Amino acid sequence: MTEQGVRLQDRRIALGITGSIAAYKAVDLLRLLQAEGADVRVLMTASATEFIGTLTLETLSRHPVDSDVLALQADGRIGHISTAHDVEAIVVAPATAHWLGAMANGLASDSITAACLATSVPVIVAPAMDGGMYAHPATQANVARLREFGYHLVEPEFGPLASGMVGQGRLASLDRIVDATVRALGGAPAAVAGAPTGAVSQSGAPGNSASAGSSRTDLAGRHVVVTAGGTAEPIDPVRFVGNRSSGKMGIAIAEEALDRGAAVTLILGNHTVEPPAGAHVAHAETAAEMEAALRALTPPSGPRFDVLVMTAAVADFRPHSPSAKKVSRSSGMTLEMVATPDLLAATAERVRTSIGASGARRPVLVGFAAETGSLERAEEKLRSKGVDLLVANDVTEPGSGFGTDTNKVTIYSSDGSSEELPLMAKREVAEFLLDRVAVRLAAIVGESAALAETN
């Protein structure tokens, strides 16, 4: 977690548990939320009770568990309606493919979907299922629909699954889910019990509570992918061909996106600073590993992100035949190098192809270009890479090179405009850039709405 302490002191939270094998982790999630100061009550689907009993959860939460959508409370109130009005956030973890489909289509067949339909508070959803199920176009369409509702999606992780296979489907780490809950609540005041259903939050989207301490919630419910750091292409088990990238710029963008409410996946190469705890980090040491991570996020069914910002310094060349053993100094060394794929251009092309095939909403694509001496090649790179925005800097300028805490960039746009920024802290650069990304996202949503009206 990003910091120690009670970040949810006296906040009222509902924990929804659905019928996944990962349901057993909900007990630890409940305890972590309580350790942050939250008062937690539990909602369960009928299938979830097959994996974990209600007695354990009632004992730990000190509240009755609502597992029957038709049941009334002891005082005669409808359980899920009472919860919808009394809590300040609903966390659904784990969320199965079945539940995602039911929620995306408003089918209130269980206490969790019924409570979510009846509330206006933030909803945090952490899916868990087999990798093939999560990758299926139907599941991805349901995930996209929930993001449109303003729900905060905590993407599942890659790794071994209950089926014995390996893929993206493991329930996100519990710390990530807690951090996402903290961000979703921000500094918003407690909801008033009995508030009318259908209310709209400050951001104008249902289930998306704006922070009282910040007006920046323009990326809430969005999935932002950032590549950062440098790649290390092996010569032998000891040596590699690399570059001077520190990862600071990409990590600053990831931090800014998190602060603005986004779910963030950070594909991270070699780096010198720690990534933000709220991000899902996928380590990619080589260009090939970074390419594999990007391919997993851009399947034929459409991109699994709303924004892609590629700041990583990916090696342009790699040794043709790395040695399996350390090369002796006495034997000398001559390296034959081969070009690595252009990950930015290839990913942009794959995104365009998948959108054409699936009809998915197009994401915003941002590239970075490190130049030396001048930025005269930047506009051509913008066109050739096929991105919406290209951020270029001259790494030979003082304060603008690798490893610095500052940067001096020019932002080139696909509409033909450009904006030269003065030397500033990398976090400030991140803020300026994401301001422009947010405008692009709003325009895309407007285009989609206009198209839907004409069809």
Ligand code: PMT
Contents of the next structure:
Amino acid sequence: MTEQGVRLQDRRIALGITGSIAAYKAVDLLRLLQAEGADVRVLMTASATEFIGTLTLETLSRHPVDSDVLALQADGRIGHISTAHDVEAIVVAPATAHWLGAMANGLASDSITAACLATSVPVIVAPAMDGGMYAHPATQANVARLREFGYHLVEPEFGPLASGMVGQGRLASLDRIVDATVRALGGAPAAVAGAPTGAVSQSGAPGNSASAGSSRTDLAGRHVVVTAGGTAEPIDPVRFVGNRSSGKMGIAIAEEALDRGAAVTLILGNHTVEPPAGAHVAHAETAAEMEAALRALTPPSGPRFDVLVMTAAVADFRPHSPSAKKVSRSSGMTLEMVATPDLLAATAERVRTSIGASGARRPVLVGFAAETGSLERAEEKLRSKGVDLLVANDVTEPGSGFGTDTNKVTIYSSDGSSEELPLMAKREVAEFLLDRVAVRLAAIVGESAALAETN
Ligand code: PMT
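Okay, that's the form predicted alone, but what's the structure of the form predicted together with this ligand?
Okay, now the whole complex, with that chain kicking things off.
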């Protein structure tokens, strides 16, 4: 529940619980959804009932639990079909690897998949499982398929798992699942923790606007791609060459873009903070994986995005020949490093070539520059990378750069202007930057319209 009041007042929501150890958290999720004003009815798979009893959920929800796809309701209606038509959203939490696979393939062997198949309302899915299971290409392919259906995926979190191991597989925090539900139903999620209270004005003056970023919709209908975090270049199966990027800056940009109505793809390297629920997350551990993700978005037919913000700290060098086996201390180690390609410059070049050939509208390209001691190399980077805007930060300044919640940046523009901003929250930097991006986008739309008129 927010300070403004409940956000799901009288909304009818189905909560689908599948057979994961995280099923016990679904009881609290039910209570949170109810605290937001929702009327919640519960669907369960047979294995979920092994983890928690239906009596608990029936008592709390004040509705019978549907855990048998073949069962009829007391009034003779088919349970999952009436749920599919009566509710306004279906939240599946936790969703197991098995359930994701069944749903991705339309196998209606339980009440939840059956209801999801029969419904046209938003479906919010929060997976929970072992980290290796979640990372497996089969699971990732199923997750991608569900995204294609338009489902809202709430990515699992990193941390200790039921097995005692650590990985990405913990059920997302219940607040994130509730926020994703509110967002899927067209409402405003709760303020992001650490988000600025005084937002940046459209005119660009930092810190003096009354309007929160999430109230704007100037990126609605746009596809924004953000790279975030640091790449990790393998030395051997257990060691890598990496950097200190936490992903905070890029994730703040992704959150801000989502709040302004954009569809967001987040190409994510190593990170310490959670990506936002609404983003499509493509994990890219190495520079080569990040390059592949960027290539897929820039085919010869034209770029598949309106904005690219390259916040990631991409390794400039990688070990020449990573060892297939762990290098032992006794054999010693001398690393031969080779330069990685400049992903941003190459992407900008592909974009230029493809829009020349296809006539597609040009996107706005934004780079970041991590500098030490001075920003004097930033303008040269703006030119050599071929971007519209370059955001430079001196990572040796206190509160600036890697791992911090704040940043002090100067934004260089291809029109020759630059703006030096004070130290501010990374979310405020994101807001300021996307103001600039929105202005550029509007100008590009104007250019295209003028061109169309003259032709
Ligand atoms: O993640 P945080 O902890 O919040 O930290 C944020 C940050 C410090 C990582 C961020 O603010 C930042 O400065 N990002 C850019 C880091 C970087 O790689 O800077 P660079 O000057 O080396 O590279 C310039 C640009 O080229 C960047 O957009 C980078 O993504 C890109 N690049 C770099 C190397 C490479 N091989 N390919 C690239 O595309």
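Rigid core: the largest C-alpha set superposing within 1.5 Å between the two forms. Predicted model only: the values in this text are computed from it and were never measured. Numbering follows the first chain given and starts at 1.
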Discussion item. So that I can tell if P94 moves, could you say whether its C-alpha shifts by at least 2 Å between these two forms after the core superposition?
Written reply: yes
Discussion item. Once both forms sit on the same rigid core, is the C-alpha displacement of A438 at or above 2 Å between these two forms?
Written reply: no
